[in-house]
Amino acid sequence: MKKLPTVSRADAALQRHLALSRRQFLRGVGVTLALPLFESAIPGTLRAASATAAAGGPMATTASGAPLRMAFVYFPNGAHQDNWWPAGEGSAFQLGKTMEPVAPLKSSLQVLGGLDHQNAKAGNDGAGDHARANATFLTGARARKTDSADIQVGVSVDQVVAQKMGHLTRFSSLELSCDAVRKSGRCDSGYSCAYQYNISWHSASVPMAPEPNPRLVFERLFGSGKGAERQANFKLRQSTQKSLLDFVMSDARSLQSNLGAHDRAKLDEYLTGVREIEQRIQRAESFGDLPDPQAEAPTGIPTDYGEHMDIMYDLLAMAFETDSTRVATLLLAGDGSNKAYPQIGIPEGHHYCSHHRNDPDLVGKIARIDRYYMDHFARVLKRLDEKKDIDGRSVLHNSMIVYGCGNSDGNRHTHDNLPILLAGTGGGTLNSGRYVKAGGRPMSDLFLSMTDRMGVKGVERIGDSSGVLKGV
C-alpha cells in the first residue's frame, strides 16, 4: 500500500471549521454530551461552503456536506446458504428468508455475492478456518500461523480510513464487541486468540481491541475526564442517584431556545434516547464502581445476548448521529463461537449447529440463529433510517454498513461467495436495491470502493485486492 497523500491545508482547515461549527456539546460535572447535528444551528453560508467543498472532494462527506460514515458488523460461523441468498438478480430480486427482517429497507440495501477471501483458506497452514475468517475479514491478508507474540496479518480497511481522516471527529474510530476480548493465548488450531477476537487492525501486528462493556462505551461517549477523574465523576452521579442528563439540563434548556421547532423535537428525542440507554445499562450492571476495562469478565454486560447486541448497536448509532466518529466496527461474536441461544429455544451451541451435516433439525436451528442475528441488525438499520441528518436525509442514507462473515458455509468452512450485505446508500453514491453477483472477486475490492467514497485517495491495495469494485 502506498503512502497516502497529504491533505491540503485548505481542506484540513475547512474540515476543522465545519466540524467545530456542526458539533455542539452539553457540559456538566464530569459530562461532555455530544449532540446530533442541527440544521438550524448552521448558517446558510456555512452550508453553502460545505456543499462547495464536498464537490471538490474533502474526506468523509457527502455531496451535501453531511458526514459520510462506514461501519463493519461481523456475525459468526457463516450462513445457511439456501436461506441467505435472494432469488433473482439485479433490482428484480426477492430477499431470502434470513433477510426478511430488512425487507422494509430493501431499496437501501445491496446483497453482494461472489466476494471471496482467498487468504482465509487453509493453503499450507492447515486447520484454523475460524481464526483466519476473523483475521482476514477486514484486512484481506493472510494471518501468520502462530500462537506467540509474532502475530502478523495486515491493516484493516477501517483503520486505513481512520488513520487518514479520524482527526475530523472526537474519536478516530470505534471498536465494539459482544464477545470476550483476548489479545493473546492459543485459540483455533495453533492460531493466536488475537486473530479470532479482533477484526480491526491498526498495523499488521497490532489489533484494535474492541470494547464489550456497554457502560465503558457509554462513559467514553458521554463522560468526561480520564482514569481516576472519570471514576470520581461516575461515583458522584451514583451517590446523588442522578442521571447523566441531570447534569446537563441547564445547558439543554438554553440550547433549545436557539433551535427551530424541528431541531427542538430532534433534541428531545435524542435526550430521551440517551436516557433509555443509560437505564438499560443500569439494569444490566451491579451498581458499583465503574467497570475495570482490564478485567477478564467485566461486570455490567447484559446477560441477555439480544439486549447486549441492541445496546451496542444503539451506542454505535449514537456515535454516528452525533458525529463522534465516522468509522466503526462491531464484532457480534468471534468465528467458531459456540454460544447457545435459549432465548429462541436453541440450547445447543452455534458452532455445533453450524456443522449440521444436513441434519434437518440442526439445519433448521442454524437458519433460526441466522434470522435472530438479522432481526437485531434490522432494528438498528430502522433506527438509522428514521434519524434525520444535517442535510435532511437519513443517517442510513449517509452511511455504508457492511454486515457479513469471513466464513461462507459453516458446515464446510468455505471462504468463497461470502455472505455480505451492504446497507446504506453512501450519501447517494451506491446503487442500492440490488442483488449483485461479483463473480469471484476479492472482497478487498469492495474495501477499495468504500475508501474511495470516503475520500481517502491513493490507496492502491488492501490485502489481496485486484482493483476497485465498480458499479457497487
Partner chain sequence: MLSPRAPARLSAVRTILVGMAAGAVAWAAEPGATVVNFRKNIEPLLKKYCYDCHADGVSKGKVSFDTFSSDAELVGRHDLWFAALKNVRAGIMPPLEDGAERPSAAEVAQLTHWIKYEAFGLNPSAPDPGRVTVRRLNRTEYRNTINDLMGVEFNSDSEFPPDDTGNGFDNIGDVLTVSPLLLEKYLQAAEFIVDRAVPKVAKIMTETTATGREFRGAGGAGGGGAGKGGGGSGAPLLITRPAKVSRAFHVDQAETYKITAELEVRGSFDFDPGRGTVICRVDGVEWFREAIAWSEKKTLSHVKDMTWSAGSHTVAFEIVPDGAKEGSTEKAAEVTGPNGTATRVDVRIVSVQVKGPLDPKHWTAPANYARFFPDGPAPADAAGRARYAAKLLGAFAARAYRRPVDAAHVAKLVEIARGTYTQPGRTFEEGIGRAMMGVLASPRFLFRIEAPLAGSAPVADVDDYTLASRLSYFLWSTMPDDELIRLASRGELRRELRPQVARMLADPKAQSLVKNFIGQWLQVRDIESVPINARAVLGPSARRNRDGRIEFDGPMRRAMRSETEMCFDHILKEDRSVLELLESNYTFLNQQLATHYGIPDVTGDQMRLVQLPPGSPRGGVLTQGSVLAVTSNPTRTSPVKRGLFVLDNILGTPPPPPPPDVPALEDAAKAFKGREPKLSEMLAVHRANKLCSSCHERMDPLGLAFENFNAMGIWRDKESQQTIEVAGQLVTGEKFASVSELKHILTHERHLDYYRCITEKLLTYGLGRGLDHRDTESVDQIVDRLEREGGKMSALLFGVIDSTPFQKLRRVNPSVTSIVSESPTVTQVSTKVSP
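Having looked at the form predicted alone, could you now put up the form predicted together with its partner chain?
Single chain only below; no partners, no other molecules.
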C-alpha cells in the first residue's frame, strides 16, 4: 500500500493504526478513492449553474461554472497553541507541528489568526465555555443559558446559505457527527445538551441534529440496497412519502390551531420538516437519476474512532463530488469531550488532558491528540485535491472548508484567536497559501465573506459580524 505522507513523522503506533484503519476502510467505502469523476454528477451541476444564472446571478458556482461548496469541521477542546500557529506571516510562513500532515497542500490553504467569538465568552452568563464554544461556533450568537425551556442561539452560517441556495442540489445541506454516544445527566454548567451536540442551527431554536451513522448517511444520499436497486428503492420511497405528506400536513395544521404558543412552535418545527421534504421530492425529478458513488454502503458506526472520522469525511467528500449538496457540517466531537484515544496510546480523556496546567506530559498528549485529528483531516483534503471537478480543477480547489474550534486554548477556555484553518481555494476566489492575521475581528466576519463568495445576497449580519472579512 502507498504510504500516506501524513504519517511520515508520526510515531509508530499511529502509523500502524492508520495503516490498519485504512485497510479496513478500503474494504468498506473507500474503493472510490482512485476512481475518476462520476459522470452522473455533471448534468445536475450544469443545469443547476445555468438555472441560477437565469435567476439573476449564479449562486454557489465558480467562475468556471463548477459547483462551489462550503464545509465546516469542528474539533473539540481548543488547540495546543505553540504547535498550532505557524511562524512568519503572509505567504512567507512555516506550518506548525500540528499542521505538518497538511504540508503537501500548503498552497491550497490559509491559516487564519486573530478571529474571535465574543459571544462564546462568559459575559454575564458565568461558566459554560464548552457549551458556548459549540453553540457560537457557526452562529456567532450568544446561547441563552437554559437547561431546557426556551433554547435560543441563532441561525448558523451553513443554514443561512442552505436556506437560500439549497434548491440547487438534492440536499440543501448535510449535517454529520462522529459523536454518537451521549453522556447522561446534565451537560455544561446549566446549558442544555442541545448546545453541545449541535453546531448547525436551522432557526434560533431548532438545531439540525447531525447524523452519526455512516450507513444512514450513505442510504440517504445514494439510496438503500445494492447497485441498481438503489434507484428503484429511492423512487418507491419518494412516491410513498408523497402520498402521506398532504395528510400529515393538514393533520398538523388542524392540531395547531388549538395549541398554546410553545406547542404551536413544536408543530411548526414539524411543518417545516414536512415542507422541506415536499420541496425535495418536487425537485428530485429535475435532478434525474440518483448519483452512483461506486461504493458499497458502510455497515454502521465503526468501533475505532479514527475509522469513524475517515468514513464520515469520505461521505462528505462523496456528497461534494456527486454534487448532492454544496453545504456540509461535521462535528467530530462536542466541545468538552472527554474521549480517550487508546489507539494512539493516550488513555486519559481529552478534556482532562486539555486542562494540562502546563504539565509537560499532558501538554505532550494534547499535541498528539491535535495531530491525530489533523492526520485524519489531511486524508480527506488529499482525496478532494486528487478528485477532478467538471472544470478540470480539483474539488478542493472549488471548496471552502473551515476546520476549527470555538475554544482557542483548552487549558484556559479562551475564545480569542480561535484556531481556524481554511482549506480550499473557493474556486479561485481565496488567496490561499498564506498565514493571515486578522487582528481581532469577529469570526462571524469570515462567515460573511464566505456567504458572499457563495453568491448569497442580502445577508447583512450573521451573529456578531461587523462586516465582510477582507483579505482572505
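Residue numbers count along the first chain shown, from 1. Note that the structure is predicted; figures quoted are calculated from it, not measured. Here the rigid core means the biggest group of C-alpha atoms that line up within 1.5 Å when the two forms are laid on top of each other.
The rigid-core alignment places the CA of Leu255 2 Å or more apart between these two forms. Taking 2 Å as the criterion, Val274 counts as shifted between these two forms: its C-alpha moves by at least this amount when the rigid core is aligned. The Cα shift for Ala378 between these two forms, taken after rigid core superposition, is smaller than 2 angstroms.
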